[in-house]
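This document opens with one chain alone, in structure tokens, the form predicted on its own.
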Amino acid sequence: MSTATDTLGLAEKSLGELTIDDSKGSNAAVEQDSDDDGEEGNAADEGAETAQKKKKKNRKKNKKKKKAAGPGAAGQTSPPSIPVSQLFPNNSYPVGQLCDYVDDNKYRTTSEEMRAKDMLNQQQLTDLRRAAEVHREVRQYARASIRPGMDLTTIAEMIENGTRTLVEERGFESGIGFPTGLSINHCAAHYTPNAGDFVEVQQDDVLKVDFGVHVNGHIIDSAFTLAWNDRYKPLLDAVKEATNTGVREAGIDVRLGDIGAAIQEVMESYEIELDGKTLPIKPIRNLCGHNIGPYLIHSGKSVPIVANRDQTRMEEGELYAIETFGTTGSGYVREEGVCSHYAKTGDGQPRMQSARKVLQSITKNFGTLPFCRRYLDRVGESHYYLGLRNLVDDGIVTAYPPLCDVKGSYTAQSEHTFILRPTVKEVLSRGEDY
């Protein structure tokens, strides 16, 4: 296990630099050995020279042992099957994108006090980086594998089984952060297949893929959009740039309403041509980002994607998911269709026996983490729908039905998770793909 000092040292490297630094270290060792060879060439006695070479060879072996590290993400199989803890031993998970604070918070970068505070959060950062690496590796395979003709259940199980394997699922210690969202076209969010749902992705579809990973309740929430028709590229570009804008504008003491204004300005600068008509791309004004707490995907604060008068400020230490949704439709979503997403959000003891039974299973297996009906099936529950409905009616469980814009419209989503560390903003879910 790394010491706190070792982990803090890794925090000085941004995502993608670990391999580069290892390479530099290896080159330095080779250069040093070359100098040693020159000195040995000056030895008059051939036997002494041979002995020196043997010592040098042993030193090389020792150096390699000291520098021993896992293969990193490059060592992953396809489909992914190796837990990331084996690819990155000693908690040496890649660090996310590091963004220095500016203006009144610029001092934080070099403040000894802030560095000391940062040291206190190393376990949380390790957990989040582990979850983020799982997300990157699972989504890399998913992005390469999802294609028209696949049904949503197959896609969801591919993502979720990959997540379970790579994070080494152990109940509340590590596992899935929430059900995999697979929302198509005018459906923007909260759709995951129930048992028997074999809806297939079509060539002209726009598919939002939203999934989460948790380690000790610390959740990484990140999403992307796939389309196989190039005509949707402006829509995908709009949400990607809007999310990056929100992430860039976010910081300690920043007002949430100001972030929404910046996101809206970028989103509305895009338009798209569909079937000979030029359409504006609108932000979906009643969807938003959110802060994240331990085992709570929505922890109280909402980050709008349109301008509003919310004066609430972001604070040091908070974990956020900035997610933006763009649409060719009305810019407003409504609940539509059969519900699949749920979460325990209240307390109480239901009167109905079937409700008490399913509540016991929910508390044991999911706690306050969101779940879906497929997950209840997976843990062995059956004939639970009436009891689940009763829990929703009693306010113990909240139902989250699919959220849809007008039919015939197309929606897209982009999302990243970041943490406002005392010294720096770290975009944990950043990867080479987005």
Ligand code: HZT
Contents of the next structure:
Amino acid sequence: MSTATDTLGLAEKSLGELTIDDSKGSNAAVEQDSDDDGEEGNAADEGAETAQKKKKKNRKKNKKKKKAAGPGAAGQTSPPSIPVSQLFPNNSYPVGQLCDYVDDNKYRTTSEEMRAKDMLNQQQLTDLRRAAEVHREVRQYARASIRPGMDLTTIAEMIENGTRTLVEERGFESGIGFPTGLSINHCAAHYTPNAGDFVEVQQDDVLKVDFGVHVNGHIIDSAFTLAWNDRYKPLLDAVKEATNTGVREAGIDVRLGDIGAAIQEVMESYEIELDGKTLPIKPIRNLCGHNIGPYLIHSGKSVPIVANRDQTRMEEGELYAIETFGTTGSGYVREEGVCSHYAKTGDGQPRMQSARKVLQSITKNFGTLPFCRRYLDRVGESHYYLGLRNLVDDGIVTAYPPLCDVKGSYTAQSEHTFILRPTVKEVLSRGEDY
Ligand code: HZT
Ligand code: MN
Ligand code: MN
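For comparison with the form predicted on its own, provide the form predicted together with the named molecule.
Now the full complex is given, and it begins with the chain already shown.
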């Protein structure tokens, strides 16, 4: 990443100057940091180096971490170990891609009233930009590191450890936004390994990587697709272009159904040849994007990826994740297989003792943020399955099982988070990769 760091000034360019460029493709292209095997410390640190820091330095050396020189994200190690708050001091995180409003909302760019309203949300923006920078730096490492033959738990922990470190996980102030989705082939979403899952990603697989980062409950939700066989390129291109179309179409007063229509048109303009057969690429019609609230991954509105009659409009101030799914299958997902993802979505006092115990732990550790069984394991819960099922049955917890198209099909996903600021649309999760 080579980005400007200005946040509060008017020179809000940086990531906004990036063109939407899909030319790099999504094959886990190895973009290694420039090698610099020696020292780790920033120049600013060298003066006041404590014994603890020296110890840390040696540990890093032993693990052969690599760090490039220079400011900002270029100074991140591999694997990532430096909190983004250190790489971008004074709360000056990279600004996302800025898109001026069009048509009836053109006036917003320069309106004094809108600029004044915009100023009231600076802390939320800073939090979101910090979370987005964590997402970019973690995914850069993930894209370079994920290889066929790796098991999904290793991949999930790589992403989750990176997130926890770079965002400086601390109670409800900062942390993981939701479980790391690692869904393969006909499974489109909401698969993450439970304990004892030894599934490995294979050479000819299509892997969706969907993870979230939050700061003070402000969640960045963004996803990409990896494949190591070039034959999937049209499928991966389709979802990237479809998502970029949805993001471009989005704006204050735009009807959700119109965004779906634009996405569908782009997605259906693609086809793919597999084993000598040409297949249409379809949008998965029962998956959609959504708005996001504080500590709420789904805050009530859904963004379809096919045309529909929904006249609901996007509104000023809203935060959205637009995600599109393309498939060689039926274009419809069903719940399939063992559930891993859950979130507390209701209240109530369960009677069952094991339900009360796991609910206490959920409330204390995750609140309303989605979690998975591995996260319950790591906070020390065990033998909770019966209690958890009881909470789901009582409507206190919602289960989000894996969502899969027909067996033998391939699905891909692309997702970005953006905010409809009073003056401008900011695509927070935009990066050089996607
Ligand atoms: C649910 C549970 C999670 C939200 C979308 C999504 C991953 O399909 C309204 C529209 C994480 C996220 C969600 F653990 N879902 N984005 N990224 N999954 S959703 C949904 O349930 S609700 C879409
Ligand atoms: Mn997502
Ligand atoms: Mn989402």
